[in-house]
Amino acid sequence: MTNRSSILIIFTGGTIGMIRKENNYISINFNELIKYFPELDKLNFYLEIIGFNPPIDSAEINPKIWIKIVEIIEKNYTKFDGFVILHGTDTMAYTASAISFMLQNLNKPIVFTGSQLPIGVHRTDAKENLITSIEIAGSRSFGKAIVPEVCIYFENQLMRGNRTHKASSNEFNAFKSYNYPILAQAGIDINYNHSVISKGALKSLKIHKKIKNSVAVLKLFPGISKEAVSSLLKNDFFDAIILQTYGCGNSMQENWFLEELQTYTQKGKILINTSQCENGSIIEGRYKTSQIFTDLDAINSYDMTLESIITKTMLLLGESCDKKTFKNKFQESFCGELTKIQK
């Protein structure tokens, strides 16, 4: 056995695994896909590949797929130095966020990547994204992984997975990390921002697989009807409602709306306050129009992405903890997904 880093590539599907046939893009399996990457044979890494069969479009991703990915990593965790997950871009930030919460005490890189153009297209971004992701996943310093956390690499930038949001459907730089610095910039060299990268855990890996999807998102807008709000808040299926408010956590103050929220929270249900803005943080009490959420004991999501809020909520609901424990755990940073900002 050599000192080469060993990397497991997990191909789930997505645009990176498509070719053009007639007037449509269709998925192919990884055995067909790999012939488009002859450069992999030249990399100084030991590579193994596991491909989903059939490949999954990212619009079809669900918690069962997250668990499948985690189980593959769990089974192979001691065998490999790093992991690269090929995934469709539409829900990549959701999956990266979920995996970051499901794999606690991580000390190896898990790098998600994909492409905006299929591998069969001449101008594809697939090759650079995959090759650099492999290099990042296998990069070590003094025998330790340089980036021991769940990341997304796309268009020359490495970002923390649970801080990332797909911001464009047609640009190569499709992902943004609005509230956290990028972890690395790839040019002629890969320049790592060591001060913002996780140091890796000393404890053994801890796996979380229990997920409960009794969560909904309610986005406020001027003129929203009582019927729209009530349809969610009065549905007993939902244990948690994520309320997308304005600015740093503000909402209208109409009596019917405040009464609906109060009735919902009095049932022991969980209300999470998040902003419709991509950049910035919830700061309850800065304006009078956000004071109600403090009074209702709503959960401040601070500067978390919506993708991170949804997936973290699902994991905590899966633990079946009481409301107080849920709030304490939610507002604790598990793996760098939030920064507490005081008003």
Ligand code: ASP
The other form holds:
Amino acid sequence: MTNRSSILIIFTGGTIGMIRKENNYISINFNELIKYFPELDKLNFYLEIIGFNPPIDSAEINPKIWIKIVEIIEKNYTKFDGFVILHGTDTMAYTASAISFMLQNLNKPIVFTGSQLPIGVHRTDAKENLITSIEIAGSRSFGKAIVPEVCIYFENQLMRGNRTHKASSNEFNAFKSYNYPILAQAGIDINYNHSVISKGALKSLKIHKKIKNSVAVLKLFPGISKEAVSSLLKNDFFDAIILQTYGCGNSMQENWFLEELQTYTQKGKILINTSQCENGSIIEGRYKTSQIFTDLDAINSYDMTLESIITKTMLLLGESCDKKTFKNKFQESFCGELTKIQK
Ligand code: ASP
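Having seen the form predicted on its own, the form predicted together with this ligand:
Below is the entire complex, every chain and molecule, led by the chain shown above.
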């Protein structure tokens, strides 16, 4: 009987599973990929790998693939102590956010990682990212997982998945967690910041798989036209519009704009106020230019990332709840994705 942690690695694709051929990066399948990681055999973990065939660039990710990942985890949940998901960096923050909401009452680690340079390139960041992710997914203290939540490990930092944003397309530290402290820093040792890590749920795992994509993001900019705004607000396909406003939730006050918003909300549709700033929170009413959102009963998204807002909205729309229930649930923290900041 061994006491080694067991880890399931799910390889979806991305740069971590690519090699350079002539002038392009091309995907290789996972049987070929593991040949580049001879270290895996020496780790003191029991490892199994499931690979997507063919592997996908994460620009191709969609809700069907989130469901596929969740179903693999669901099927293997009792068999493994932790999960490592290899995923392209482009949409990793979206997938990590979605999965965190789809798997409620989690008490095992799900660590997403990838790399900025392909595995076949000399200076690749793939090896360190994968090996440390496995170590984190398998770390236990008194038999309990140290990090029982969905997270992203990248370039020495472990972050809560639904707090991350891909902030750089060329630096090794591609991800930032602007509004929540990092969960661990890896150096010679892995230093866990225990006070900010979830304690894990006592209840049994609950899976949410209903997703509805009738949501759109409208980013304001000085000089935005009535045509651009009404093309979304007047389109009845959408049940929810996420408005990316300025600063702590401010917008212009032109009559046509306020009327468009009013007509839209009077139809019983959902309006969510988020900021174009990565760091900080929506604070409605601090400036007169945000009062309209309180008056229209728009949903304050506090300090959530756009990735979390979009994916949480898709899942709540999938539940087909009424507007009031949607608002209450949206503003509740499901798994540490928001901090309510009052004026
Ligand atoms: N386009 C790649 C992807 O997201 C980029 C990467 O993995 O870094 O799959």
